[in-house]
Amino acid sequence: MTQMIVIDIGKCTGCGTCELMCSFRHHGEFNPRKARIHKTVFLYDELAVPVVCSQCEDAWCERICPAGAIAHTIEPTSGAAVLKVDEQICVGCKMCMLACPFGNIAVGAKGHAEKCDLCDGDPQCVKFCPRGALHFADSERGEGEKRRKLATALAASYKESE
């Protein structure tokens, strides 16, 4: 069973902790332009949404890298198969950035491709989320989770709409 970042958009409150602990996960800094996952405020709506990579199972980005540097992964602790960048195969061509429908990579400061590699199954955006935001889930349970809360939120808004 694959795993799968899950974002509950009604608990975020656009914080940004997820930004600053993936960051400094993985630049040992504290800085949100060079996190892995991103949120974005809609103040009028008062709504933060965060995003990051759905670890596609048939990527563009993988597909499109003519390095062949974006590969999927089995992480050993968790299963959650990962699409990584191999830095050493990378050429920081951003073809992987044309190619995401998503916006969810981006070629660093270093010169190549980085996007969400799950922090080798710990994900940290997760773990300090103060809100519960994230959860960390198996794919199938983070998909049905999704349809349930859509389908709540749908039946709501017809309620109040009456």
Second form
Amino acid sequence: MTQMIVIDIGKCTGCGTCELMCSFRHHGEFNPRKARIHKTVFLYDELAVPVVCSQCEDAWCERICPAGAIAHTIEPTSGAAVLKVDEQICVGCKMCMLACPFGNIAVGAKGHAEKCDLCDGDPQCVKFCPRGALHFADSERGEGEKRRKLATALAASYKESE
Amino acid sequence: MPRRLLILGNSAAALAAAGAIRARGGGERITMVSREPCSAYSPVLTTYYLRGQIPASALYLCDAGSYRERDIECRFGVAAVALDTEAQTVLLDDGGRLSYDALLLATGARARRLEGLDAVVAAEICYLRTIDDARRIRERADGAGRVVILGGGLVSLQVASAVAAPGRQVTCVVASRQVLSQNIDAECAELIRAHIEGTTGIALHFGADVTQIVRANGGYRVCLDSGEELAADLLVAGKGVVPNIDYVDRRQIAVERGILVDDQLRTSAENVYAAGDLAQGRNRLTGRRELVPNWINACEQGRIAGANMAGAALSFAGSVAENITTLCGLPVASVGVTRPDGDNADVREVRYRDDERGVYRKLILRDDRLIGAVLLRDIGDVGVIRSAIVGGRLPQGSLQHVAAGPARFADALVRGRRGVA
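Show the form predicted in complex with its partner chain, please, because up to now only the form predicted alone has appeared in this conversation.
Below is the entire complex, every chain and molecule, led by the chain shown above.
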């Protein structure tokens, strides 16, 4: 069973609660700039999209970290696969920021890389999302597989159209 | 008999190759040969060690167990001296000879040495590339009141900031008119210069070449072509890198500035691959075959070369010249073509500058495709911009918006500023 944060874009209102709870959990303050999940609001399209680390199976950040500080671990309570930064090893060189195409990892004021760590199996963004746009779902519900299929189809059609 | 895959080198490209070979699970025999007698370490981290942020032990990426786990036979402390691509063998400096079914050249690059100096003085100049180099600088910096650094690139500035200390005079002698002339434009360089000189005691001399260095009063006297002279107790030079390819016979393998490779990372010799700092492969943005000595490129080329040695047919999408670092507390990133040369009629730049926050960001476009970016201080979205550059796309949103950085465009509007050029 692998749990992951699943985003239902149709339900997101862009309220920013996820960012506030994330920064509160990790930094003890309500500061969206310190959050590890970020929403982008497209006002005229009436669309809001939260973006958070997808804990890539074959992750760019993990592959290139020159200190070997980023590694896959299994979160014990939820069984979720999570890419974790070892703060003792990370020197803050920022190469992961260059590598992540989604901008989901950043070096913070403490001098080491910060990214979504799934809050030890209880992601606060999910817990407090007032519209239920975020789920911490296990792949038994099939989202993982469905998403993979959709992504594969999209990737194929993208390649064709090129 | 399993196929024998031989890897010369033991850093980013070599490790990525070994990992990719094992990930395919073909059961090949892997042998790694490295001149340095130690497990793999991260040259990227040497400046952090130099400034005392991490212990030497933290530089290592592997220990003996890591190689055992991957069933890699290690021949460390020996170097290749010659290849025979006909017989498919490599001659080592201990007299041994290894045969291969596929060979990866991943011996990287070394610091470019200063030329034309007195031999005794030349031997005492420090460089920063290897773990031994870093140890040497640390030892010699102890008690050195005056440090002169020859160069104004990333390594030189990192060394300068690492050794800067109260009571120590640190001077960089830069041949060009700006810092980071290989990475960024003059305007951004000027902001970095002002930051470095304003926040540290480091002095920067531009447009100055060293004519000679002599020993004087237990230290050195560095003579510049301007007639100026600098006294030094420690000399460090950062003049870029040159590929470690002395063992390669140019009649057997095509070499230009580095070893020429195709998109499968194959050299001109059969069953011989090359990856990393010594490989001259296709640059994704210029289309030319270039040396792109950086860690990310080495990891990616190594991964593809390794997989192909083990029977895959992966193609390398091309390298990207890029760098990200923090200079005296100031984050700076450069990606892709940041100093376009040749015919620039079709090149366009979108620039954003906010002196109050010390932010400078520039996007470089050709034919309405993003080909490069320079970001100073506000670099949080560098990965997204990089992804747009390597994908040959434009990022989402207006270019002015992107140049201004995430959330900053709105700030600028609200404050009634027109930072966007």
